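A lone chain, given as structure tokens: the form predicted on its own.
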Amino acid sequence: MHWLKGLKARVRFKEPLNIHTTLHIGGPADVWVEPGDFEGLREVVCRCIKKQLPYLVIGRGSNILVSDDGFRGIVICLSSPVFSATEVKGTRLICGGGLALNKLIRQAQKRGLGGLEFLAGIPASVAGAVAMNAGNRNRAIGSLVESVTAMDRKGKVRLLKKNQLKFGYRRSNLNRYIVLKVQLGLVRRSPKKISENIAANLAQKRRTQDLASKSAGCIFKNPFAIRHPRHSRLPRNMHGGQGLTAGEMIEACGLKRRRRGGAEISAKHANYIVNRNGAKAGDVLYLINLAQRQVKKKFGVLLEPEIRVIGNNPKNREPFSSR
């Protein structure tokens, strides 16, 4: 592909992206390239807009399911050290996008800034969490962002600040951009009880969820917060699943522990589909449509799927940022 040449990149053919997500399933992408800077990031993007190439940005790979026959485009990685820098102004933190969030965590805690501790736990990249705003049933990261720094889609960079982002449940208006810094107002608080926070929120999340398993995280979105994104919890009504979590449904009908293949509803958390044996893309999809339409026949409801699927979609031209 002589249209690669000059780039500063990393570039590999034909790279496995089961080892790329957390639920180790994915086919080969095309191409995968780690741009060494924000220019090189920008020279790939607009070599992909010139030829018209399908293109996807990933971080951890935590919220999505690759199509076993791979991604036919290219693949964006923002692993070089550039994407992962941070800076403090008093109790601002400014981070790269490709920062792992629980390594962004741990660096406000020896720097005592607290107010990240309940997204302990997360797989995601910062820029990931934060396009998807990340967080738990009471919070999200969204509520502790100032400001974005993130190239559009001609490869522009620009600065988005307060009043032009906008978030909501485990969405915002950042998935048309890659996010390349996000600058956050947290607060003063001593390392000893921030560290004490974490292993609270890591203790809780052990409990509840299937942390240990290879997994995309939650598989759909709760539908209590999406149709009431200002109630973290509502009062409950088992006839129409008012209130009841996306797991709480699926385990109402009664399909912890199902399987297809190598893929399992986990009986520790039924919102979680886990990669017990060399699962295939299609058993996860079989699972995930067999509890849609289950809760739909019990409860009325139809959920909505919280990660997203990465298959050969030719019109998928522009920049996703998954976790």
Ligand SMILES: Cc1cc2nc3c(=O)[nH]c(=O)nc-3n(C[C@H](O)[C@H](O)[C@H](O)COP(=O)(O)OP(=O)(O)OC[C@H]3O[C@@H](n4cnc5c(N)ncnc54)[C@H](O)[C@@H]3O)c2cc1C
The other form holds:
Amino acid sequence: MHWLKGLKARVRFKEPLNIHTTLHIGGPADVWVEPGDFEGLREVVCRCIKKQLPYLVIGRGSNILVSDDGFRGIVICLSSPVFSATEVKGTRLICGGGLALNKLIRQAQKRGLGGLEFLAGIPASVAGAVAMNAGNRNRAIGSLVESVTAMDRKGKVRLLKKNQLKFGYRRSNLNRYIVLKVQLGLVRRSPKKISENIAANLAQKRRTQDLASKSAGCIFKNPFAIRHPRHSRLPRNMHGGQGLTAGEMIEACGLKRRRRGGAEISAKHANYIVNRNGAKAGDVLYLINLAQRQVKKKFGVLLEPEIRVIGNNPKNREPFSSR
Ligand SMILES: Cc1cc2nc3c(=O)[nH]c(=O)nc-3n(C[C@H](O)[C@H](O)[C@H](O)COP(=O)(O)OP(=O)(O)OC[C@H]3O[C@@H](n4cnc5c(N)ncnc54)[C@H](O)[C@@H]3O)c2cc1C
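I would like to compare: after the form predicted on its own, may I see the structure of the form predicted together with the named molecule?
Once more the chain from above appears, this time first in line as the rest of the complex follows.
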């Protein structure tokens, strides 16, 4: 493809996307691009726009289900070290979007900066975590974000201040951008205390979630948290679905361990669908649909997927998966 010549980027064709997702599912992307620096990224975006080719940025692939047909377009990944640089100014930490969230937490710890411990164990990139507003039942990363440097759809780099950022339950207004850098407001805390907090959070996560299997984390959003994104701690009986979590409703439908092909609704946490053995995206979509139908029938609640479906089939595709 001559239009890709001279790019400051690593380019691969027909790249299997299963190796770039935590579910280990997905067909090939037409083109896989790892820009070498910011200019390389801008050039890729501008060329895609000029050629009117769909493009998509992914992080660690921990919240996506890629179609078995793959993606007809360009997948961009910010894997180059320039996208992972960090800088500290007092209690502010500015970090590249490509950095792994767990590395960020450890770097903050070394510098005596706390506040990120509740995110321990989430296998995300910083950009993916901010774009998805990742978090736990009580807090999400958006509450720490002071500003974001992002590239818009025209390849222009913009500084988005706090009042321009919108965070909701597992969503943000950043999907129209490519997140490059994030400024976080943290607090002074001793590395020992941070270490204890991380260990407690990890232990809780390991106890309740199926971290040993291939998955994309929780498949569905919790209905009570969607209605009250800032008040997910309201008494559960104030919400729909009899106040149950998505996992509890799926479990109540007797769907734990239900299999389709190589995919299975986890026996440990019913909101996890795990890839037991060579699962296809179609197997996962079948189980998603089954859980939605049964929960709707039993509880009158339509579960909304938290994961993003990537592909070119308009039936399965999320509007934000390609531009
Ligand atoms: C075992 C496991 C446990 C998990 N636990 C949690 C949890 O406790 N809490 C939680 O919230 N989530 C959890 N997740 C889900 C997932 O880790 C988060 O949603 C995470 O934020 C996704 O980050 P990522 O870098 O992997 O993004 P990806 O999955 O690669 O992408 C997710 C979305 O972000 C967009 N995106 C990625 N990079 C950028 C960028 N640079 N600019 C703009 N948009 C971008 C993508 O286009 C896509 O729409 C878990 C997942 C797993 C596998």
